[in-house]
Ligand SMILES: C[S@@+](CC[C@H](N)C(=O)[O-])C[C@H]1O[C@@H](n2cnc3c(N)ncnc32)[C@H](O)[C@@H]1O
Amino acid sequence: MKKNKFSKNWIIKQKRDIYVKKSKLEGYRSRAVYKLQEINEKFKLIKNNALVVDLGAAPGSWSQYISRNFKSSKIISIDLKDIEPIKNLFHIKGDFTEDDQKIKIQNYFGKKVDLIISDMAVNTTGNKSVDSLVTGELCIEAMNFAVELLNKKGTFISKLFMGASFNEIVALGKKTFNQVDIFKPPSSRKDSKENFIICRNLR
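May I have the structure of the chain above on its own, in the form predicted alone?
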């Protein structure tokens, strides 16, 4: 019963959400695109000719934003799900933590990459503490992946939730990168615990 009520509330929110309406009008696959857009408008992180890896990319709105606005960028997306084709995008269906997938990505680019992005989160259970903890583990996995594949001046952007692992993730970011910022984009729902960690320039 609780799950049905949660689903109904989510549907009502979606119908009222201006970013959902805007994404449909502008031809983006989800409202999540505006989070990356707002991050980039504030921090100026994405450049033309960038080599980009989009982790947990489905349905693909972050890759879609980069492809549309930075046309000479080269992007790999990886997700357990398939996604519809996007220009300048090579999609891998698989788990980014597996070594053979890392090798596939490295071989595709032939060198270290400029930008690794992740809007990954677990399927919510309704228990915000559990959701925060498991999404935090995903963020740490993504950061470890970024350390292996980024060039020295590279950038890592990832979703993380306020919760038990938040300070640990920020501390890991500061230990690994020279510059770390935490940002909650305006398009992120006010009742959501999500933030984004932006890490630049590997130590």
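Keep in mind that this is a model prediction, so the values were computed, not measured. What we label the rigid core is the largest C-alpha set whose atoms superpose within 1.5 Å from one form to the other. Positions refer to the first chain, counted from 1. First, how it differs from the form predicted in complex with the named molecule.
Core-superposed comparison between the two forms: the C-alpha position of residue 97 differs by no less than 2 Å.
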Given for the second form:
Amino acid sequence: MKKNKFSKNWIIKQKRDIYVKKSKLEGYRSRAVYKLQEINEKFKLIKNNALVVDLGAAPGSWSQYISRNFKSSKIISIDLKDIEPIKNLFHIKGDFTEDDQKIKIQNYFGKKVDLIISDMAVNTTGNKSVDSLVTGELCIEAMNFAVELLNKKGTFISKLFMGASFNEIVALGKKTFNQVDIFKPPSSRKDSKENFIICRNLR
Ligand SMILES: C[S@@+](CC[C@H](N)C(=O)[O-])C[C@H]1O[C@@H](n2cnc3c(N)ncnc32)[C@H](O)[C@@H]1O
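Could the form predicted in complex with the named molecule be given as well, to go with the form predicted alone?
To see the whole picture, the full complex is given below, headed by that same chain.
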């Protein structure tokens, strides 16, 4: 599909989408918030006082959700883009895959964290196989990072796509965590290969 046709279809879909409307009414910066909310409603993962790392956070709806709903939670986020301020959030504008940025995140709380969430995705090319492969690489990198920084009972949640690296990512999750679930929240678009991996309790 040509790029401008692809963007036009995207705009039409956005206008019709109930989650886009709801996010505007509720003051969230992206419809993506409902994916995290639905994951949390199903698995009950986020607690008050949590120390959280949000990877690929912009424009910030996942961090908004945590900041609004979980008392005394503290968040550090990173994205290639800047984000508008959010209460209890410290944001780094940078590339997560660079070692310097990982060190900054690791040093921020000075201790292990409770929750690492990653919604990182590259700009879609329109080629679903390429998109899923590159986003899969980001998921693997985020999971390896989570193994270093999460406390033993911590949780890692990440976007991943059904595609070439899906089985490898699930196998890596099962090798490093005691409990691994795959979930497609109702708000994740039906025509997208997007899913989420939820990993709990490090081995
Ligand atoms: C789907 S959006 C995240 C939406 C976000 N969860 C929210 O609720 O607002 C994916 C984000 O991943 C970011 N991203 C992609 N690659 C990245 C990288 N290497 N380091 C940091 N952020 C990255 C993109 O800039 C983009 O903002």
